[in-house]
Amino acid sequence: MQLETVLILEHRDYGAGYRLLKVAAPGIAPQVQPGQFVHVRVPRLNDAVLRRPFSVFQAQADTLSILYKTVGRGTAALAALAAGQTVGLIGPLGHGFPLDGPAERVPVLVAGGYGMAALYLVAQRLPRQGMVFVGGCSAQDILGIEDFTALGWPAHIATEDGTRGVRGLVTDVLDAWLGEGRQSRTPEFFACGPNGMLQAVGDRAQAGGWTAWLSVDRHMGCGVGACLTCVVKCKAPDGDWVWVRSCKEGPVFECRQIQWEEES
């Protein structure tokens, strides 16, 4: 982790309301994990003390890009940013998806809209190729659907109004391939998105006994775990629960830590 301030090289629309800032962090960048995220300092927001946390979209020798929603008055700051500009990030922060399971694992990647933005790197830097399912409200919420087929991998499409892909919750399609004899071959579950898919999908792998690692999305105050406002209610080994801080000991956790019960 350290703090850097960077230099923006390309600001652009994403489509469906998202940009994506890419920005020169020869110190960050290299050390950047699938899953991990960076703390941006947003200029012009002088009396706004916290930072915005950003899941890091792709990250490539001493570069790094995010992609966002302008949804209030941090990230239409950020919005207004061009390239040649500069913003603090500090990085790369959390504990990020593993890599190293088994080889005659499939990994499947499961997505709710804007979680996809958290699991391109590790499509990217698996050492085998896997699935991906992607859902949303409507076609809008599906982004970069064109950067994991540019990769080798499959993906799977479901809208809630059928406006792209199948009609249904991307747990309807999941379901499905998961129902085609599939089941013979063990998938590993790597999934970012609202918490009622997330603890679908860890349903899902428990009942199968297969393993996923699902990223949790908190609202974040430091990033750095002292604040203490990003907890997650997790099962301790005695049987009982505490709370966990996601941007530390998180954002993803394996689905039999998490203790669903309030969360959703």
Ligand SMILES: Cc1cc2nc3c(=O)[nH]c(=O)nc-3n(C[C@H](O)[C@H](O)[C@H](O)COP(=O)(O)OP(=O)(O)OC[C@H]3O[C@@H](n4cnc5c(N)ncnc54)[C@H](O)[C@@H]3O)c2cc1C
Given for the second form:
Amino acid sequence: MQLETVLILEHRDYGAGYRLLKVAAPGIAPQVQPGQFVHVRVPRLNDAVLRRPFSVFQAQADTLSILYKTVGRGTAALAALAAGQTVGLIGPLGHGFPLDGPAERVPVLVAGGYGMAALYLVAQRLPRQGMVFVGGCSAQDILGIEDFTALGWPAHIATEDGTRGVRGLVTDVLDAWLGEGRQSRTPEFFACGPNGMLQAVGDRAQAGGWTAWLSVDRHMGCGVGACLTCVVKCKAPDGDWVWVRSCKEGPVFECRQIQWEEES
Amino acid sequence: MQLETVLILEHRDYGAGYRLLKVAAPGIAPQVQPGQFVHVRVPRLNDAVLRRPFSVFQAQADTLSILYKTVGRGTAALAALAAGQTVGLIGPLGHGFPLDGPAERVPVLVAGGYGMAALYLVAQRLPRQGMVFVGGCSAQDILGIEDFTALGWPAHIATEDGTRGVRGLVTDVLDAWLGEGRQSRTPEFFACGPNGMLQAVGDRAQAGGWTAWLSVDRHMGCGVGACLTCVVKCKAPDGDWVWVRSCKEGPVFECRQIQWEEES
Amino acid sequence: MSLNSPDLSVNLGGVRMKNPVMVASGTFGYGPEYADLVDLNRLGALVVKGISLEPWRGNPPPRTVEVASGLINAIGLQNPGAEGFLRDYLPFLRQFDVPVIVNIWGRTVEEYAAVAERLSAADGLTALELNVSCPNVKEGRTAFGTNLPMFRRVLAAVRLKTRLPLIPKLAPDLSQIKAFAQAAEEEGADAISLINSIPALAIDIETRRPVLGNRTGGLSGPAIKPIALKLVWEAAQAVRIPIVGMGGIASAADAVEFIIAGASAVAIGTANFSEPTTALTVMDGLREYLIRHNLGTVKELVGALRC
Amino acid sequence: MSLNSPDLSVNLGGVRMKNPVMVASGTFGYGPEYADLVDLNRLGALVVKGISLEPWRGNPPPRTVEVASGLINAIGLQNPGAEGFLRDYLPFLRQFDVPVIVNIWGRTVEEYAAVAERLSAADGLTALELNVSCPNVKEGRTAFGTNLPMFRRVLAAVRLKTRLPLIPKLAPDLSQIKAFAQAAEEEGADAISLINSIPALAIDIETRRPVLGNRTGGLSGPAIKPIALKLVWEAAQAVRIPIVGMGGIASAADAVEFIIAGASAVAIGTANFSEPTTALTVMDGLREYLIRHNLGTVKELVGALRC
Ligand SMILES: Cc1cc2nc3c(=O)[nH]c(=O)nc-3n(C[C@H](O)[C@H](O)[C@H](O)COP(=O)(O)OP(=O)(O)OC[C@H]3O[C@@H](n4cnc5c(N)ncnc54)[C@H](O)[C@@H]3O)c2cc1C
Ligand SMILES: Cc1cc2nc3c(=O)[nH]c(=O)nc-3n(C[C@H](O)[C@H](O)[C@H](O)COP(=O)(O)OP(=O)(O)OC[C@H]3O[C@@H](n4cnc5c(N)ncnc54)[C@H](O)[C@@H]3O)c2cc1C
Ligand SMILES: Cc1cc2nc3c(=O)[nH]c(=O)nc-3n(C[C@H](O)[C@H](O)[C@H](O)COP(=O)(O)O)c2cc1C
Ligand SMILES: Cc1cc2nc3c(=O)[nH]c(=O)nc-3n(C[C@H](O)[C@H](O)[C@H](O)COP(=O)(O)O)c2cc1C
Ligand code: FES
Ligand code: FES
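Instead of the form predicted alone shown above, give the structure for the form predicted together with the ligand, please.
What follows is the whole complex; the chain from before opens it.
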């Protein structure tokens, strides 16, 4: 984990309403593990007291990139930056996806929203090949399929309006795949997306006796474990529950750790 | 007085550390009187609650321009704007310089700092020709002489370090001119600059029985007379004194109105 | 009443307002200052700068300083006095179809009563807002705004002198706001308004002197909004009389927050300085909010916080 | 001591600090969290997150929300309890040459006394900061922080149980800060710290619910700086014991303002989240200020306000 002021190398539209921000981060980039994130100090947003967290999309040698969507004032201010300007990062942060699962497991990636950005490094760095399931409202919400197919990973797409792939939820496609008994081998899930999707993936994993790594999205303060903003309700060893920091112990949790009941 | 969102036409260095910002302001520009100012809403300065006041430098048909120096966060944010962007103005504001003095008076302009910007329209619009006295610390502080000489107005320059014009204060040059008895006609002063300079000009005017119009610089809130931030100590008719709004009754006052004693 | 034009009107303890958005005392002058930029007839109400019995000079400059998302002011209640106001401004104000609320203050209970009496005798004023909470005049805040018995005394004295709706403006007391709100109700106030600016200080580190001529001042603007909202919510739970909420409101969303917290009306203060039309944009945004949420009247939103 | 290296050291009621810049409770975890980014040995002191006798879960999320130039937090004092802290964090902290101040709280006078006693028995802790002012645990603020007799009782009870320097952290009471500061001094406090975050509310206008899981929270960050500065200045005029000033400090200039107002030390809170090295840059900037102003020690600046 380190603080780094980084130079913007590239900043452009990436499709599905997302923008790619690529920076030279010689300190942080080489350390990044799949599923980790960077905490970004957005310049010029001078009444903001918090950084903004973004998953690392790609990290190669001394550069890293994020994919983000403009949803509020921080991301809007980010979007106004140009190559040649600098931005402050803290990273890499959090516990990402473990890549050391048994070789016989088929990696199954499940993504919604920016989930594709959080999962790319999993596909790229896993020694085993797997497949990716992606969901969205409409064709124009489906982000970065090409990056996965370029790695030779097949992609299963679901859109709620049927404009791309199967009409329905990503879990429908996943269920079909699971139901068709195609899993000659045991699946291992890696998921990032809305809470409902994560919970659904976790339910299937627990029902099947499989492992599911879920990357949760919680509002963050410090990003390093100091402020206790970002907590997730987790099961405690004694059967009770406890608030656990998603910026430190997460953002990736095994589905059995999370206690979804009572969560909104 | 009106609110106008205006398009930036030109934004460039103007010398002496000042920048020229020229905008299309079809509502405000035609109304501007010499010595009036505009109150600028600086974009992106999102923790600022106040506008920033600037004298109108030039106003021609539907355009107007200001000359400003970066001295703090507002002017720094202003400097980052580019032609094609917009900015919000309220204007024209305040009571400017009266141009209807008797024809036999010689207009004598005295400027320090951005004073040249505040006085240009006086020279341009006065039916009578006069002269201008300018002071600064050093040659590089002397702003916009050429604009006055282009109007045929002679300029007398003083710098404290002697790098341009006479070494000394602008009032030294002014005193020399006054002392040499060159004023075949009665001078009428129009001054804008630091308080010390204004007071010195006012003293000379009162001693000689002449008129001196002084444009004062006070921090401003609303700019329209509502908040009572910008007050100047003025003499009251009954011999007492009273706080008077420089954004409304000023920024130009006749030197006899101002009560300088006890002012910082 | 069609769904497309929700009813924005409110009756604020006898002040009938076309809409619940007013402009706050001290930030909108006496009316003429902004009249070129804002159609005064569209305002819910106009609260003028604090008026005392006699003219008052106010504090030496600097009188305001900009800070992070806020403004500290120490104007010191400069005003032309009751007679000056009635002579120089009331005729202008009477041209408009807008409730005029006069913010009043005094240095003693007697002065409060006297100015209230004098203004009540004039024609064309709608209500009195009692400023017991200005942090910039020593006599004000210390004596009345944070001292419950004195607060009651001044309120009772003014109440005897006026039939106009009486709206005490509470000091932003963090621990006793309910007590002050209840005392106001008990002493016959028709509504209460809050918050006034919060006592604050800024220091010039080069000269090591306070920035403001009066040393301390009152903080206003977006910086205080979350504090103001909390106090309005607390006060709303303590009284039945209507509340005018203010403190850092700059957008319709801000105003909606105050109304949900329990304010029947809101006032725009510091935001007027950067955007003089804030009251109008807030009003329009509020109307859109009501339409989007299928509410026929703004009253349905008052105190609608779900806890 | 050469003019180029002014003496930054301070003795804060028995806490010997290399420099007057500490990190505020709840914003710097228990030490390890920021240790990769900030050399803990350089800090004037490290104040850890509030500790209670038993582990405490804290409030449901959302626990913080960003507002204009500020943050509202309602963490609710989640902590591993005194034993958990001593077991999991104290060994780590003892590796560093930095005064460790433990912020403590309880639900009853007895709990305060018990946690103070337990921590005082441990080796390696420098002082106790008594949090009687947290707006996020019902028991805290209501019972102790704004009730003078209760404040005295809890202070007296803790004082009996510890020989460590005791630093009560005052609630930001706008009208009674002097009374609380004096009570702290009379009950044997070695220093006082202020301010804690200010009670605040944010409402989600779409759901009409409070944004925070705990409904209300405490406002911190640059928004509260002018209020905090005023309170520190008032408190400094009321007591002789040293003061730790905090509230919105983000730059050396901010820290200098607090010191001029009367703080012997300052604490960096919310600013750590955006710039974790704020304490270090404040320290460097403070040194430069002293050099530029020809001051040999920071003590000469304490309370140097010219009025
Ligand atoms: C571990 C993690 C990884 C993320 N990775 C990505 C990514 O790769 N691409 C991407 O587009 N987005 C990602 N997000 C979400 C991203 O952080 C938010 O979209 C962003 O913070 C919104 O900031 P804003 O100022 O534009 O929005 P505003 O709504 O104006 O922000 C207000 C506050 O809410 C917080 N906030 C708002 N939305 C979210 C959210 N969805 N999650 C967390 N905090 C939020 C902001 O950080 C800020 O503190 C990630 C979030 C987390 C927690
Ligand atoms: C009537 C009038 C006309 C002016 N005309 C010009 C001009 O033509 N060219 C020019 O360069 N400057 C002019 N000024 C000064 C200009 O307003 C300030 O330089 C500017 O406001 C500084 O803003 P800032 O945010 O960069 O500085 P900061 O110091 O960061 O500003 C903080 C606050 O102080 C105020 N402030 C700071 N310096 C001044 C100042 N000298 N006068 C008034 N308020 C100040 C700001 O408006 C702001 O509210 C004029 C001022 C007045 C009152
Ligand atoms: C410059 C200025 C002058 C003010 N004068 C008065 C006043 O005369 N009487 C009064 O009751 N409040 C006065 N106030 C307080 C405002 O009416 C309002 O209560 C406060 O500013 C909070 O609202 P805001 O954050 O929207 O500005 C003044 C505020 C400012 C900024
Ligand atoms: C997330 C967060 C957690 C906090 N936790 C504590 C705490 O446990 N005990 C305490 O006394 N103060 C706590 N505080 C208050 C700070 O120590 C400090 O008093 C306050 O935030 C004002 O300083 P600032 O504006 O620099 O943040 C907390 C503040 C924040 C923002
Ligand atoms: S964001 Fe601060 S602990 Fe996780
Ligand atoms: S700036 Fe508001 S009255 Fe002049």
